[in-house]
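Starting off, we have a lone chain in the form predicted alone, written out as structure tokens.
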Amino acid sequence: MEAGFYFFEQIFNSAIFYFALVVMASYIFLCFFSALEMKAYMRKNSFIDYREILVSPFAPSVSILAPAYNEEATIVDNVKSIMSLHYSNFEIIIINDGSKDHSLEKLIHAYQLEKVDFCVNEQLNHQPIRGIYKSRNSSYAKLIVIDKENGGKSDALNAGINVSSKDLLLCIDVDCIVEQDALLKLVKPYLEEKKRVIATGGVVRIANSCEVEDGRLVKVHMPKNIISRFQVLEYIRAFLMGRMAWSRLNGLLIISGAMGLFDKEIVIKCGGYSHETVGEDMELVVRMRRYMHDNNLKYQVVYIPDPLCWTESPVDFKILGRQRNRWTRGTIETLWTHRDLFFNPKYSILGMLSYPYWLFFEWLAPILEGIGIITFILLASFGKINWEFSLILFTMVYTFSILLSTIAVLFEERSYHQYTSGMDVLKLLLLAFIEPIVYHPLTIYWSIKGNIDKFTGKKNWGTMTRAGFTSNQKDKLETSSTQNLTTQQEQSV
């Protein structure tokens, strides 16, 4: 019995140690390539005049697709914000996905809409369209509103794609705040890259506690809510250190559902958004990449490190847990759907590096960490822990985690410097010390729970409510809300 415990302890210690080394090595690898990409992007953009794109006859046309479900409190301001984007050739398509409130009536009244006869090119499947509206006022000539039966976010986007008439598709969450020059920055790779660009995405930031006026973010503040602050640090690390590196390697697997610009032709040839997953954003990018490989077409998926989109984050652990549950489900569904990519040399970086990394480090790593914690507790209860080794390992991982977050904050400050207050930067650095022992264990728990819920067939994990953005209010996002802004995906499930 004693020999068995000793053998198990040695195997456990070795497995944890080498797993930790592999994870840290992967983060160092991504950090290095992210720094290279960040430096190259800032050098290339230091002399860019985006007004040239604004007036260029070669700039591609863009259809902006924004699904909306029960958004009556903010829908008018949201559309006003989208209409203020700096670009010359675009249309705005708001898809009212079977809202049960007065979202459609608010739009009709505010923008003088009337139902029109409209020829829809039915290339993608979606729930029936009840009507298409355009404005009698020429000032809103770019605006199209689709009223359809509820089918979820993917279904709504497919309806918008069928109605759209432009070359590129900007798919956004209607309740996000998009920077006015975001479209110019997202379009730029389509004009300058040698390979065909099939998708571009940009930084998504946390808008909690920021000041918003008329649908525009006018001043950035660090969230007052500690849960939102954890997410600020998490987003900076994920976007500036993770996606920057994968963009450099042309191995990016995900464009955020909050805002992404896609090649319409490729989207349609791939069959549009899938109804079979709650991770429709990641699944579409993987399917588009597969299509390009299958047809021997050279391509790129490009990430833009500029802060382009601001979104509200959950302000309590219950809602945050539901969000992470949904993310975990989406990851599982996408990885399973495209499981034949695993170490498949036919798909080069996609099959040999991106997919395995996402499988082992984005999906499997939290499960292994959870198993490691449970095993540690069991061994400790039997007095079979090598405490000296455990302390060394914990110190190594904890210190590395702090270092990684500190580098991410440094990237932020050396690049776009959104948090100008020295106190805000100090708060982020202090968070780096407590995140590994407070917030990270929760993300492990949510990931494991998402896996259990997925494999046990649990489909309803609760709604996600948001306060929403209201003009001329400050710190509004830190208060509780009675407005239910359930995401379309959750509604359909």
Contents of the next structure:
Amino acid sequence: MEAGFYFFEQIFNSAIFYFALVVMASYIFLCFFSALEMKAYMRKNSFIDYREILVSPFAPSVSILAPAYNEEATIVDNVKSIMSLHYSNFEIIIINDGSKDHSLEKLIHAYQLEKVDFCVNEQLNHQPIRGIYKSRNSSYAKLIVIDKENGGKSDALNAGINVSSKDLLLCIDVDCIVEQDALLKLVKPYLEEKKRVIATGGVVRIANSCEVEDGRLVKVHMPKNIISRFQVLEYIRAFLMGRMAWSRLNGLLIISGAMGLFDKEIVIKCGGYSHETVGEDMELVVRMRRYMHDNNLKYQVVYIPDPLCWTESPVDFKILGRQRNRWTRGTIETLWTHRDLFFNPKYSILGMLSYPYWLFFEWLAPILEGIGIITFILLASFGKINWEFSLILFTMVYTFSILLSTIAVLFEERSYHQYTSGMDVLKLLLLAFIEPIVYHPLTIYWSIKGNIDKFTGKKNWGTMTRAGFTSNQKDKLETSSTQNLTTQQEQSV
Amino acid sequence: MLLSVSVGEYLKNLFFDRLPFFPDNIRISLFIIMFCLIATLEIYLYVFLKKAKNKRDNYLNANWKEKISNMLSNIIIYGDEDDGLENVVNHFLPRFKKLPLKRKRVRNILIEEIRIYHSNFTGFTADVLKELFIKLELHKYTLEKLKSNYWEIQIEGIREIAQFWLYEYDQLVFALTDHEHEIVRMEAQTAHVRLNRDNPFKFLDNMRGRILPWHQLILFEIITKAKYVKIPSFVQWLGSPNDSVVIFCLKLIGYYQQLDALAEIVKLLKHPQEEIRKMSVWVIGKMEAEFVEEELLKIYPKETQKVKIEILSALGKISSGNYLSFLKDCLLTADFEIKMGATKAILGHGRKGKLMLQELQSIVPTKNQQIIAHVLDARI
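Switch from the form predicted alone to the form predicted in complex with the partner chain and print that structure.
Up next: the whole complex, starting with the chain shown before.
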């Protein structure tokens, strides 16, 4: 009995230890590739004049799709902000997804809308459209508003795609703050890559505590709320280190739901957004990539390191927990739907690297961490712990996570250094010491809970209470009036 | 104090005395801990030293920039055209020569400021700034930049030559139009178009690589916006084996309405590349070439959907009225895009087309009625 226990302990220890080493090594590789990609991007684009795209008659045409649900408080300003984007050849499609408030009425009044006989090309399935509106005022000629029965974010986006008449689709969350030159930067990869670009994404950043004026971000501040600060560090790490590296390897599996530009033809050919998952942004990218492989078409999914979109992050643990729970379920659903990709050489890097990475390191790693913690507690209670060795192992993981966050801050400093104040940078660096022991265990818990919810059949998006942006005379963006939103704007980090 | 001594002793004991006796995983862990701590400290140092250096650089740059900007403003305010170019330049030159131009920082700021000022002025002021640039021998640094091993610096050099219209160095720029780095190639080609007065598009003769859409877009803007570019007949490159050259020339033919190219464009309707056929049809529509309509109809049945839609659009632009019945028949197909394209083409025929659509509205199936209503609605 004792020998069996000892044997189990040895195997268990070694397996967990070497798994952790592989995870760490993968992060180091990602750091390396990310650094290469960012350096290449910044060298290449340091002297680019994006106005060339702005004025060119040959710039690709873009439909901006923004689903909205119960957004009456901010919808008019949000649309105004989208209309001010720097681009010439685009249309804006706002999809009112069966809002129960007065979102539609506010839009009709503000933009002088009236119902038109719009003939929709029904290529993708969605809930019935109640009406399509255009403005009498030619100043708003680019605006189309779809009023439809509620069906969720995927359903709304599919309706928008059917109505769209342009070549590229920019899918955004209506309440995000989009940088004015975001479209110009997102479109460029479509014009310069040698392979066909099927999707591009940019860095999403946390807007809490930032200064906003007329729907535009004018000054970046570090959030005052500690939970948002943790997310700042997390987002920098995920976007500047993770996604840039995967972009370099052409192995990206996700483009943020908050903002992504897609090739419409491919989106339609592979069936649009799925109604079957709460992680529709990731699922779509995986499906598009599969489609390209299945049809032997060369392609690329590109991420750019520019901070193009600013979103408000959850400010309390309960809401954040719901968000992370849903991201976990979305990941599981996507991985399960496309399980045949697993180590499938037909799909090259998608099957041999990206999918296994997500399976082992994004889905499995938190579960193993959770099991590790429980096992540790059990062994400790039986007096089977070598405390010195445990402390060394813990310190290894701890110092490594500090190093990783510090590298992320370095990337931020070397690229777009949004936090110009030295104090803000110091805050971020110090946060790296607290994050692994305060915030990280919570993300593990939410992830495990997401797994449990998934396997017990919970399917809903979950209602998210979110504080809204307000910009007063001094334009200091702080959280104020509380709105209830369905969680239509988060994406896995 | 006692605690720090004991921690120090413990670590010394851990890393020097007991390390060889630990199991592998603990030794690896200790190594990783050391690595992480050292790397983190180094990054901290780097971040803060870099921040301090940037702050100092920004301060120095701002001072020099202000000083140089003031000196250049004086030229603009006090440089009188009646005094003549030579006199004005000679008047201000000594002050600029007093600047420590051997220092890279000052020289770069001066070059950049003259470049910005030059790009914002034309006529006499621009000429003075150019002359000042040459008399200060800053163009020598520009020429050195062209020889750099770093492509970004080569681009800076190319841009300065183009900015100051240094025609005499056009051949140096032309040599870079076939550079292995695509961005240098692109910059050199755009500069060459601006600088060469006799044969600005010579580089198209031997283009080896593809002209990427981004590159085409930039070149198109430079060519169509520039005042002094000698526009050739682009038909000469329509037979190029480089598809991107053909597409680019088609865009320019369309823009400059080079009707003499139509015969060659008709030949391109049989080109194996869909993109070229589509662009050819677009140019035919843009030039409203009525005599090509029949040819378009001939190729229509075997064409891809994208080219078919372009053909319908071209028929709408030409709007001769000869093929209205064909367009009407297109409404019978199942393809939504084709139906929409045909309906728009009918409407493109003006009053006659509008009347036809209104008549059709009462006799066609519901879906087609909706398409017609959509097209007839001016707000959409």
